[in-house]
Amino acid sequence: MSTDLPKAAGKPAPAGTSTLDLALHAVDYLVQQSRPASLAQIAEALSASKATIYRHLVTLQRHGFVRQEAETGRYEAGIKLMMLGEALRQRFDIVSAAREELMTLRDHTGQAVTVCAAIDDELIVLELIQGRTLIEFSTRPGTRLAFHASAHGKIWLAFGSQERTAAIANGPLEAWTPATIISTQALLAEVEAVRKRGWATAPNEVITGVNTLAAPVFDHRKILVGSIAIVGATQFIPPVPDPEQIREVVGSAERISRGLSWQG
């Protein structure tokens, strides 16, 4: 269920340095490969020749954010960057403060759990508990999902900036799906019906046969922090959901909310 986001277009590109632009992509090309590429695929993927990769992975190796094979040769991505995304992704007081309420909303609806956040104009997965079903889902943290086509993304144009509710609404609206609402109109008449409900789905919006029910977290300035959701397919979350259902995500929405401080 991953679906990343085209960077924002019509910004200039700050000045840098090629050198380490590419030794950072070639730490993204390892990251995004399920298994250890060797130095002509990296070189190949990015357009550079072997020695200039050679180069940079030695350094990336020293430094630990990529490893060798003994065995292979080939190179994958290092212990250091899980080391890093941990430590960062620990910096979310939300992450910390959900888990064991994320643990038990799994256990309680037998969903997967997923907790999102608004990170520098982007919406981020922050956090993925696999249900108990058989499906299995692909989103990792990290992953950017679509404002106007996720559950979460409808809790942050809800909740959240109005100034960003504005810009996304009228910009341009891709249809992931046949599902997905790409009208400005419709979109704002959802937006404004999960304001008055204080949930949202997003039924075969981003993935045909799969819905996701969300609920809003709170701080104790009354600031919108996060979105914890139970996302499964859609023969176990109807596009009207349960009421039980929405019982349980609300509600733990509002105790990780409680948790952080907020008085609702």
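What you see is a predicted model, and the numbers here were worked out from it, not measured in a lab. Throughout, rigid core stands for the largest set of C-alpha atoms superposing within 1.5 Å between the two forms. Residue numbers count along the first chain shown, from 1. Compared with the form predicted together with the DNA:
In the core-superposed comparison between these two forms, residue 204 has its Cα shifted by less than 2 Å. Core-superposed comparison between these two forms: the C-alpha position of residue 25 differs by no less than 2 Å. In a rigid-core overlay of the protein, residue 235 has its C-alpha displaced by under 2 Å between these two forms.
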Given for the second form:
Number of protein chains: 2
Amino acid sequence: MSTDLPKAAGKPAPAGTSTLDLALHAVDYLVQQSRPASLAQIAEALSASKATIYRHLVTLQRHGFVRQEAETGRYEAGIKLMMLGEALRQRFDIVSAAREELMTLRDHTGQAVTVCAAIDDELIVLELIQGRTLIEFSTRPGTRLAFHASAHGKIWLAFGSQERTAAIANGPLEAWTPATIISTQALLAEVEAVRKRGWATAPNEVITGVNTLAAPVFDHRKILVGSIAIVGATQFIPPVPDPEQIREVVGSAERISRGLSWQG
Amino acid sequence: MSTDLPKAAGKPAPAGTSTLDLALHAVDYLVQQSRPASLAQIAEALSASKATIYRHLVTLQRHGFVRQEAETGRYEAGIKLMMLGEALRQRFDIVSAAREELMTLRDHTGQAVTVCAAIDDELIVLELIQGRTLIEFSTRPGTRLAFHASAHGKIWLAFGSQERTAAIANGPLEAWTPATIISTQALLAEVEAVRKRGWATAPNEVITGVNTLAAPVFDHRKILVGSIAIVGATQFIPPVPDPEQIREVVGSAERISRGLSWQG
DNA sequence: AATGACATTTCATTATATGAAATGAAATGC
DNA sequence: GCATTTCATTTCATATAATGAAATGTCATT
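Same protein, different state: after the form predicted alone, show the form predicted together with the DNA.
Below: every chain and molecule of the assembly, starting with the one above.
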């Protein structure tokens, strides 16, 4: 019974480095904690010895990923993570290409404006410009959105890769609110409708009382590279938005797309 | 970006983990690159073997710190860094305590509003609310500011720890523009003036043509926990700001401080 | 002074990361 | 269509480098 098929069932050798794995778990742990954690606490949470964790924290600290409270000696996540996050955000062409247009969109509609991009199986907010009323939930840059339960997500399902759309539609669809679409059929129908009309909404699907109106941004190859949206209370952005609002959002998206075409 | 020097004379053993050190350097490298990098390229840049780097990248990828381009197999920084950065930002009490007040401040002044906090020897932007005119440079959350060359920085020098103020004033003072204060004496005099009047400006000191007007936010123990500011072109925020602008900014800062007192 | 709660260091032990070279896979050139 | 180049990936023997238990240092609090 020679079962020497390496990748048959389980994974005996994950082919990585366990030292690094432990250290990264420590970073994750520290980010999750809202208060600085003691060395013993971290060691216990990760089932490692204090000495090991200590050495890793020293190295992480040298790199700025972790910082130590001067008074208590406790450890917490380092602000370098914020700097790295911002550096990463800047890499998306759409962020710089869209700036002025997004300000105009906000001023014309009065609503908050957001920009999203999908990377692999993650949909992430890249930009938020606050409108007249304060929108805080699920809109900060760095936030992850659900493909099936957000207007941005529907844009990506409608105009992004078909593989992703199939995978998402067939996967489990979590209900964020009672209005979230959780049936595969209903989702595919909605996505088809979005593709036809060129814009998407998600009234009450992320947070009850909040609606979003999104449109796609394409690059010079007509490949989807981002989505923009206005976000606001349902009283300002109705489930069926004003034609004027739709015109503004779709028009902005088209102008940004045109701007991206020039970069060849 | 300078992480460490080998400490020529003092300590022969740096007391860390070299494996982790290498992996963190890889993350730094990938964040700095604007394009995805090949395995060989990373290995060469870090003077390590491809096998080693490969294993580290696999582990980093499992944790989301790194991602691999599907087509080319090249590696780039992962969006998890953005998510961690945002999670970290949320931890600052002042961010949630100040939200509504900042919106009001923006609407009253029409200018962009920023919030900063200092951690150890870093001054970092935590929040930006765009005004009527677009302000982009040195104002994004996650950006690091110079203590001696920003209105936020002067607030921290005036109302923060005296050790830091002494260290910064005696350290090298880089000139960002011709107007940046680079003399220790001039800086200390300016800081003293800021302490007396309760607000700070930095006209043309960060970027020529841009001015910032900042004020301190204290917690219930009267300890400085943040600074808020309006940022705009010098034509909107003159080197000597309007009394009305000063009243708005200082008033907002005081109301946020009052809000923080209730959290005991 | 004595205690306790913590971060830090030491040190022997071996588990584990390592690099050279082989392999596989996919473009590119002739 | 075959040879060549350029990658990422895997293998494997070896020694480096990470590890945990326990000792030490440090700073409060009693």
